[in-house]
Each structure stands twice: as C-alpha cells, then as structure tokens.
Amino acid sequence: MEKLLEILEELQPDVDFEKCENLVDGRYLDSLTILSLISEIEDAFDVQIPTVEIIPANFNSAKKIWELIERLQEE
C-alpha cells in the first residue's frame, strides 16, 4: 500500500490519497491521470489492469485501487 501512495503522490501531491474517498467522482483524478496511475500500477506491482476493471468504483480511493491490486495479483 505505501508504493501505491507515494505514485498517487507523484501524480498529485495536493491530495489526501489515506483520507479521499471520492477521487475520481471528485475530479482529484482525470482521465489522463488515472492511465498514467494504471502504468504505474502494473509496472510496480506486475498486474495488468484489464479494461472492464477501469470503472469509478475501483479507482475513488486508495483503499479502492490497493484491493484491485490485491485481487489481480491473486489471478
């Protein structure tokens, strides 16, 4: 989980990733920003985010997007 924070972190340092809870539906991430987040993701932690898996749900908080993680290095 403290890999994903500091690329959220990266990516905007102005924002709470531990607190946030509605990062896409409150706009802290646009589109552009949630697929450079995706590369990060699947080059740090060797997943590949498939595209039914980008929807708001898995991506409004860092709680959120560390569970997706989880469930696709299970696969």
Second form
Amino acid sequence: MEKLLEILEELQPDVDFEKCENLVDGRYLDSLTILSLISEIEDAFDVQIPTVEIIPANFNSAKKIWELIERLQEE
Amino acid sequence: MSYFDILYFLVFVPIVVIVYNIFPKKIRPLILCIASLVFYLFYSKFLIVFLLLSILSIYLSGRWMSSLDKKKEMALEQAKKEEKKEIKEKVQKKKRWILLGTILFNVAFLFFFKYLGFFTRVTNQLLQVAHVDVCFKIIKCAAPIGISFYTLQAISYLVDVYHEKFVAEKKFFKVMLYLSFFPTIVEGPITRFQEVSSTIYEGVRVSYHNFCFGYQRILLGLFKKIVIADRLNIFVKSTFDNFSIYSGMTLACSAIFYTILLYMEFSGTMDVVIGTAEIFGIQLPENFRQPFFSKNISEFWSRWHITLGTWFKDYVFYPVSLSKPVKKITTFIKQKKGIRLSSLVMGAIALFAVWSLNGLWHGAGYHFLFFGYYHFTLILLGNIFEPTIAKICEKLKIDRKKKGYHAFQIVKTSILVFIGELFFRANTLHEGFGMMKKILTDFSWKDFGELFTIGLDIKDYFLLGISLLVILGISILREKKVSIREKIASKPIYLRWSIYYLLILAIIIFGAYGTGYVPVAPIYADF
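With the form predicted alone in hand, show me what the form predicted together with the partner chain looks like.
Now the full complex is given, and it begins with the chain already shown.
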C-alpha cells in the first residue's frame, strides 16, 4: 500500500490520497493520469490491468486501487 | 412525430401512460416496448426492419456468449489446474469471434446508411486526382432514425457481455426495449444496460409525483427549444447559407448563436427525453452538466454530450491506449524518456482514434472530421502545455484558484468552442474557412446594425436575453447542486402551479412559432 501511495503522490502531489474517496468522480484523476497510474502499477506490482477493470469504482480511492491490485495478483 | 410535437407530449405520452397504468406491473415493460415500436414506425416506417435485425443479432450473440461462459464455469470446476488456462483461452477465442462478427454486422448497416455516400465521394475524388477515368455512383438513401445511437448502445451491450460484466438478458422483448426505448431512440442519451436495467423493467406505476416531475422537465425542454433555439434559427440559417454577403461581426455572432441554438436544442431534447422516462420511474443518465462553465476543452467534453464521451472513453480510449501495439511503443518511450512523455504519447494515440471516430460519428463530411481533429489538437496541446502554464502562472504569481482566473479560462474555452461549432455547422469545410477568414479580416463594430436585419428585431433580442438569463440562473443553481425542482415541489400548491402556468404561458406567448419562424429540425437525430 505504501508503494502505491508513493506512486499516487508522485503523479498528483496536491491530493490527500489517504482520505480522498472520489478520485475519479471528483476529477482528481483524469484519463491521462489514470493511464500513467496504470503504467506505473503494472511495472511496480507485476500485474496487467484489463480495460474492463478501468471503472470509477476501482479507482475512486487508494484503498480501492489496492484491492484491485491484490485481486489481480491473486488471479 | 418529434419530441417537440404536440402529438408527442399531449397525445402519445398520455396514451402510453394510461395504457401502462391499466396493465399489471409485470406487463408494463412490454407496453413500453410496444409503444417504442409504434413510435419508431411513425418515424422510420419500413426501416424498422434494420433496427429489429440489430436487436435480434445483439440478443442472439449475447445469449451465445453467456451460454459459453456458463459452460466454461462448469468445465473449470471439474478441470485440473493446468487445464484451466487452456479452457479459458478457448472460450475467450470463440467469444471474440462472436463479438467481432456481430459488431461488424451492426457497423455494416451504419456504414451503408451513413458513410457509403461520403466514402464513395472520397474514392471518386482520389481517382480523379490519379487521372483514373472511373466514377462510382453515389447511393443516397434515408437512414433508420437513431442508427448512430442504438448501434453504440448495441456495441456496449455486446462488449459488456463479452467481458462478463453481466449475463445476457434471456427475454427478447427486454433487449428490444433497451435498444428501442422511445424517449432515447432518436437522440440518446446513449445508455448502458446495467445503468438502466434496474428501472426500465421495474414497471412501477406512474405516480402523481413522477408525472409532475416528468412534465416539469419536459416544459423546461420545450422552453429551451421553442423560445430560444427556434428564435435563433432563421438568423443562423441565413448567415451560414449566405455567409459571403454578411460582415465579419455578424458571422462571429452567428457562430455564438449557433452554439447557443445547438445547446438549447440538444439539451432541451434531453430534458424532454429524461422527463418522459421519469414519468415511468425510469432514470436516464444526464447528457449535459453546465458545459459552459468548463475551464478547458477537456472538461467541456466531460460536461457536453456526456454519454457519448464516456462511451468513447470506455470502448475506444482505454482499449486503444492499453492495447499491445500501443503499450510496446510507450514502454520503449518510457525507458528512454520517462513516464510523462510515454503517457502523453499513449494518450495522444488513443485520443486520435477517439476524435477521428467522434468527428465521423457526427456526420460524413470533411468538416465533421475537421471538427474532431480540432478538438483533438486542443486537448493534446492542453495536456502538453499544462505543466508549462502552471510554471508561468507560478512565476507571474497568478493564483490559478482565484475566480478571476477561472472566469478567464471559461471565456477562453467558450471562444474555442464557438470556433469549433462554426466548422461543425458550416455547409462545407471550405465555407467554414471562408467564414473564419471574414471574421478575422472583415470585423467592424460599425456593422452592429446588421444584426437586427436577419430575422431578429430588438424584441427578439430582449426576449433571448431574458430567457438566457433564466437558463443561466438554473445552471448556476445546478452547479451549486441546488435541486430546483425539489425546492419548487416544497412550495405551497398555489405558488407551485403559478410557476408551472407561468412557464406554459411563456412558451405559448414567447415561443418562436408561426409565420416568420422556422423551427429547428432535430439536429442530433441526423447524426
């Protein structure tokens, strides 16, 4: 989780990722930032994020993103 | 019968409401389905065959893919660990062929009706340039109404079933209702199956509350269309059709007026559409979220025709940017130049695909393609220069969070939108450039008087000003998340009905209809 927070903070330093729960709905993460984030996550956690998983529910908070990573790692 | 015909909101909808309420809950979705087919027959006559073929193909393919998924799950339960991957891949491959085949089948209709003429013309032009003495005949035929909308919905249904987001619907009439629902069939919003299935098949009784709320929304739509859009139509039509005789100032105003007309016509239609669905307790997604409060073009497109934007984002932008060939290119760039450039390139490739399709979706013509690439360029430049602008503002000590800066951004974005819409409305790309040239080289405040000679007099401008202020007020309240309708509903009955009567009277008295006015044809129905 710490590694994920580091990635997020590097991409968007102004956002409090530990508290924010509407990263996509609140437009803190735009499409381009999500692309960078996916690229970073895939490298850092050795997972492949399929397009079907790119929905606001999976990216609205650091916790949700972490849950997605864990789920993909298990698969 | 358009959504703005008296026949629609005073005859068709009330009849459907009565019949719908007579029948029991279970039958009501079927009533909506029949009403949708009747509505479509009114509009497109025998072309309904193509809609039915699309629905049938989507239904059968969906069922086929879901049955394969079911068989896969059963096989996986009994399979050994090393066999599982092979089973999954085998099923996925089969599903991929079904998906591609059905998408091609549906897109072929779209291509035939919408693009064959354009591409034949392009081919003839290329052959002429190459001095080949061959000229293909251009076939012209009327397209089934709403084909661009229901085809996108059909694709989203199929792709979502393919990705196992939901199991394909078993009842044929339910798929038919989803794809042909009469309020959405002509101009959208482009709905997703999961988003509407919770309410569209519920068959809830039409309540007094829903009836009033639905008709309130319809009234707002009528106001936008009949009082504002139809009033501007003659001015816009005259200036765009004969631009060479008008001054640069008039043409600049024409671009602004057309943008207002388009917004009022399309968002007004959405009010009628969403209001109609609301009567039946069906919640449709919003298509507009105060687009003219946007601070940049990217934000504008997340507030304007929202359902089209999200469709392109989900089914083109992300699949293209995360596709294997694009990933190969961007991984290489990332290793050499870092993540920022690789993300920019990844986004640029996907955006190019999105805006090529977006331009073409709006119509078969060079000016529509130009419209797409114009926005692609603006969004790309916005992405590239965002860090530079942030640095410049920091150096100049400009607070980007201040209201003054926001106002500047809103004005800048609006001007860029007006330019885009000028090319969008222009009869040809050549005429679009001609108009732009006149605006830039023949602009003089002295020509102000010309604005009062093209179908609009001082009274019209006054009415337009007041009406737009009303819409602006509503937009500001919506932006502040104030629910105006709830507020009105909480007022005493005499006040509530006074507001309704005032709105009805405003439409009847100030509506731009009768001699001297030409109503705007449903613009997005042609797309």
